[in-house]
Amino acid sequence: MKSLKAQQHPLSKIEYELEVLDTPINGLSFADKLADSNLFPLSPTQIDILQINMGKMCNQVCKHCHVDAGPDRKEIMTRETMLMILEVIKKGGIKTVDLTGGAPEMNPEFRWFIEEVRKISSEVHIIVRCNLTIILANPKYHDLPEFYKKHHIEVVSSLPYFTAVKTDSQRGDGVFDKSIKALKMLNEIGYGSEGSDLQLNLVYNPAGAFLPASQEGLELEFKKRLKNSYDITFNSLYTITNLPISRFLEYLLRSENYDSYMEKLLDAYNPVAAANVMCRNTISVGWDGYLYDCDFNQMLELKVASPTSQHIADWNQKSLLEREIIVKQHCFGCTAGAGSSCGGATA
């Protein structure tokens, strides 16, 4: 499977897809939506996660991929763009720093800027979205579980359901035995046990045009499969909605199931949800070193609404946290039902 740049697809093209995403929900847009619920213009309440996102190379092609990330991905972020991130971190503030793609590992840099975010602060929480099979991919991302445990990274794993069948439809044959593996290696050193500080937690995207059940049932669910089927042990695990975007978004129109999905996402919605979205205390970096409110402003090519600071060398803080944030109708997303964000439930 090719990604749909490598495709020429339609929704390749970035006006393409905004053109979709524009068109109100029975007359409604987002921005209508958060007005009534007195959170319109959405604005940031503080700024201290950096989601990094290290390019879009990635050694799966997953079906439901918002970045449309693949192995003919060749965007990648270089370690210029890196120095500028760590300039930023030095200066205080930031205390997360959240890595993701593609693969995050993918890019040869990777170990060096952790490495140099550890010479800067000890304290700064380090996050890498890891696929799990990147683990296995190649002999030289076998010791990353140590290298994760090492700088005290707090793993957080894709992983759409304890069965095989369901993983490898969205994500690829195989994907599922792959991801058991890896889960194995990171809980022997000690990630997901009781006691241990090293969190290993996964991530569910629903397989169809529909939401998420409860995140704190689909927990104990997976959390009884996966150890009475495998012996593997987790810390939490984090619901997250399918936005309309990319891959997901051309399932959606193919299958002829993007209004009712959207009228979904529109009925769902929660103002608790709506006034936690995580764009409120985040900024999202594209691999070129691009600003964007969220991860997936970042895909539609959404650069942050700050007249001075829209690059990480521009970076201005008091800009950014006067900023109205950009808000498209795939936002939807992240307020139906309890919410979501790339931590989970939000309400």
Contents of the next structure:
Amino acid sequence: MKSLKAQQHPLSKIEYELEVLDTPINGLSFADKLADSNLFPLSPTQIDILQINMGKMCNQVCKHCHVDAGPDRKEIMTRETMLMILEVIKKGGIKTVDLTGGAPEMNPEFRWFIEEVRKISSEVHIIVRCNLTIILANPKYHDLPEFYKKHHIEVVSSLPYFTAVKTDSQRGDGVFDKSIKALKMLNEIGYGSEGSDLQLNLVYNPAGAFLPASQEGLELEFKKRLKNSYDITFNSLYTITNLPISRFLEYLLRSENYDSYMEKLLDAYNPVAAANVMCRNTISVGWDGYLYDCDFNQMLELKVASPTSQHIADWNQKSLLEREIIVKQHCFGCTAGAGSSCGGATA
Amino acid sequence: MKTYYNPEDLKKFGKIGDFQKSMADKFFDYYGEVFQEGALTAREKSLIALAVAHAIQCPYCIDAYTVDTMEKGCDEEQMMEAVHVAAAIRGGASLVHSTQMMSKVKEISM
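Now show the form predicted together with the partner chain, given that the preceding structure was the form predicted alone.
To see the whole picture, the full complex is given below, headed by that same chain.
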């Protein structure tokens, strides 16, 4: 399977994607719902988290990927851009550095960057969003678990279900078996074990046009099934709602589920989740150094509404804190039901 | 094409109160409470509802509880096993009546 970009699919054009997403749902926009909750315009509370997209290159081509990542994507963050990010981290205030992609490990500067972050601070929390299969993709990645452990990195990994059929249907043939092997490697060195502070958290997102189950209940089910079937342990399960952009949007439109899915998100709007959306304490950094309110706005090329601080080179904390967060209809994905963020449910 | 069942009508379920409000309010309050977490989990209740939906052959309920069970984290195998429970009870209900047939046969046979 190729990326939408490689296919030259109409949805790989941001203008078309935004045109689809600009349509009100039952006459309502996300901004209308925020206004009803006295949250419009949406403003930041602080900047605790830097979520960094290290590149769109990935060894997998997941059907729902909002990044449209894959082996054919060549966009990758350079050391020059990483040096600018390190300067921002040196200023203090950033509590969490959250590395994502694509497969962030495929960036040749990935290990160097983490080592540099650790030179600045042993306290900054580092998260790697690891797709698991990368660990087995090439011998040069086999020691990644040890590298994560050495730098005390939280590993967050997608595993849509505890069975091969549902996982592979979303993430590709053979992904489940490789993921299980990688999870065992992480368990063997202490990740995800009870009493260990090496955090291994899994991410569930629905394999289709429906909302995720309750995080608490599903976590118990995942723990039971993975333990009984594969002797695998992990710390927490994060349930994440699929946002209607990029490949998941393409699926929704192709399967004629778009209207009903958007209505479902609208009907499930939760003002508590809206107050806790992750864009209020996160800045997302694109592979080319531009700044966004979140990873989803990054993929829609909606740069932060902070004209003097739109690139990491021009980082201005005050200006970023005073900005208005850009919202569109895709934001309904973060406010439906129990809410959704890169750290799971929010309400 | 007009049909007796229209999937869009499911969305109008809440409107039954337009014709009789107090009974509808009581029904929906009760309905809401039934499906809350209790001695049974919401997930178990959803699977029971899916099975019953097939037993009573209600297309609206089948649509609604197919989505609901998936949103409760059930997979296809669990959902199909729930439907087999309904089928077993329905089939069993027919078959167990055969004891009446057998008794009657014996009653009128030499």
